[in-house]
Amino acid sequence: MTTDGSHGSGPVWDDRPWPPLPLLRERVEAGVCVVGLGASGLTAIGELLDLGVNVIGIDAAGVGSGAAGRNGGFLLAGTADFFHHAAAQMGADRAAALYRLTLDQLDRIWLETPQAVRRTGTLRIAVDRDEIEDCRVQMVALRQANLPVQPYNGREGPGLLFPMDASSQPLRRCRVLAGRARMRGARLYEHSPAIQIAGDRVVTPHGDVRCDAVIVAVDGGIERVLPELAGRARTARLQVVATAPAPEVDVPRPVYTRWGLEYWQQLPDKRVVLGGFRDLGGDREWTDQAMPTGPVQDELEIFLRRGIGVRAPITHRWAGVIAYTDDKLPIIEQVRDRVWAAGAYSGTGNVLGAVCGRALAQTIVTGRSLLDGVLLPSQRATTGLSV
């Protein structure tokens, strides 16, 4: 691995000062406690505030310090599975309904944080005949469901264009959401890990939250926070690099290829962000340690030079951890009395996680949500908590 001073430097997204939030050092009370201050948790907090709930949010590290602020900055509609695979598993109607909800959420994200979003569309590029055929089947299924997609054959190769997808500065988005939530009255605490979680109480090392309900909005490591999810969620490391400005290439929209395993985009200042090659890291990448490693970083640099044509030096190397499920559908459910979980997005949490965060906030307060009949049961025994 090249040693140019960039090993383990942190994400390129951390480009502005962030005044740290306080630690939780006392007993506090709220209607709902949200554990996890990434995009899904902060979206849940915003929804709870809209519903008039007194809310507290805590994070083991900081705002956007997990997968939400350490990913590749793609805003993709749908789930981790390509649409035709999701339709085969969920049923075409449910898969289409979920896809439309993520399209609506993309619009919301753009309107909420335009300073952190570019409506660029994205490309899926096929690497061989099998993937070309899979793109064809995917396009047919999307068009049958009246969902936006276009065939593509450009300098990147053959594939599909998804015109409604977007690019984001994910850490900036999280920080904007956190600042807005605090201005609206939410109390947020960093470096306050949840060491005990029950429906009426969340304990941290130096304080505790008394509450009526809890949302655990964690992606990578969710099976450690909630051990009952072990065996259903499994955490993996994703590694990323970013470069100095690279005017020698022009990447107008984010690209993913080789069945989504590699992904890259060029930022407005011409820097290139590239992630991938997790499969080449072997079993060592099934870990919750967000540290870049030589073998995967070497593959990223080779592809950066030979596959994309970037000559600019690498300035940032980082990793993030996300959780996967076998069916590539997120975990969104009640796991304990008055404790709800949302996470394990299998690599596509930027948009789907926000949908899930909103849905859990709605479920807790009203007993109904936008995901009823899609990812949540259509009918539940409870009608919401009085918070």
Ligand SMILES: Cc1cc2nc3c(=O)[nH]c(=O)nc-3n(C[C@H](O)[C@H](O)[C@H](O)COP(=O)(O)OP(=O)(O)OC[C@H]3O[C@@H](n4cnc5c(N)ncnc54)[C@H](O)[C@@H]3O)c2cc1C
The other form holds:
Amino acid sequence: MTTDGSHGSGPVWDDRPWPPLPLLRERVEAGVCVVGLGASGLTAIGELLDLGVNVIGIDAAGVGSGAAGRNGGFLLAGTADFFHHAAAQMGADRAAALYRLTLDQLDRIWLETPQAVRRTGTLRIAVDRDEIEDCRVQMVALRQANLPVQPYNGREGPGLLFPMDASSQPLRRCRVLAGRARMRGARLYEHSPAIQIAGDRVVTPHGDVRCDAVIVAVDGGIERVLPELAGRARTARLQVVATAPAPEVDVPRPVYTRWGLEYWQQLPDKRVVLGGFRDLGGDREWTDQAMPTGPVQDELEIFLRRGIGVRAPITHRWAGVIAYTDDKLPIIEQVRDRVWAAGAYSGTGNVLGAVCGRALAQTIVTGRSLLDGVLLPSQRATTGLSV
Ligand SMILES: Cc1cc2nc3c(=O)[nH]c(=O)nc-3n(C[C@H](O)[C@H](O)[C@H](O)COP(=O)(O)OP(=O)(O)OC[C@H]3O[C@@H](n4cnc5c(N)ncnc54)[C@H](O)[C@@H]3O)c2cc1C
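Okay, that's the form predicted on its own, but what's the structure of the form predicted in complex with the named molecule?
Following is the full complex, with the preceding chain placed first.
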């Protein structure tokens, strides 16, 4: 049920049976314990396995049960802020370096889970003169940094085409990553929430993990898992609908509009997935309750019919939670002795979260990472743990 009593469902992405993974019921030992089996945590696990680490992963619910398996499926280069805004925030060189790392990660995601990715490109469509001008400034900034972008003026409206972006089936991606990690020796547990986290021990209701280091890879609700992040990360809900096949429309690549607030894509079977209107939900959307609500769902339905022209019935209504930061840059840092955290991607974490997951794995093991000097300090007092 939604918070208003109307019916919610699971995400449209949950289209195949998933045999549940075990619950942690004993004391186990590992080099690194990863808390959170979304795409970021699973990518961290893959990197740890590459580095020869004995790794355990736990999730409070299931693989991809958070935003990672409930999102809009856009694989976007860059951060939540448009590139020129990010450049103003963090400096043009750092912003360009980070953008390139996400472009590289897009390629990696495509290569590692081709069954869950389509290289479609994405469109940013402007809704008014202000946004047209912002697109122009964004394009100039990207071109100055030699980053891929094209002007666009098609039936969706005027805007920008990002040729390297992609569309994903996000839950399938998580499940493929989890299956592969298990085959490579990672021990993964579902329905095993971390209720105490220290660098040498993660406690769950029925078991615990003894380890040398911990990665917390949680987006929405990260400030609840690690209360020291309260005040810097703030959790909000995003809502989505999906339809039955809608042959009456043709959406060749994912589209986002109104400064990224609304986003939709059409799947290979012609279903349409649409999210947005968080701002119209008001303060009620600052919550960690992943349930659809009447007002936002109504706006989505109106836009689906009038804005996109879809007549097919709505088959899925769902919500997910993510965390925002004031500067729209993710939190990626050591929060406690030997406890590292990544999250709060401000709504764009499918690609950036994977970069952050890999960076934390590298940092813990080698003391250096691909994000050094970009989102992590370039000089470290400590070297990597021997795990
Ligand atoms: C509706 C919606 C649409 C979105 N659309 C896009 C998009 O199109 N493109 C994009 O780039 N981003 C999008 N995002 C954001 C993106 O989904 C997230 O940033 C990203 O998926 C975060 O993945 P993650 O693995 O870091 O974290 P999460 O998905 O939050 O995974 C964390 C996992 O940790 C588990 N967990 C939480 N607490 C504990 C605990 N105490 N112990 C153990 N486990 C715990 C959770 O169950 C969860 O499975 C969207 C988000 C939503 C909600």
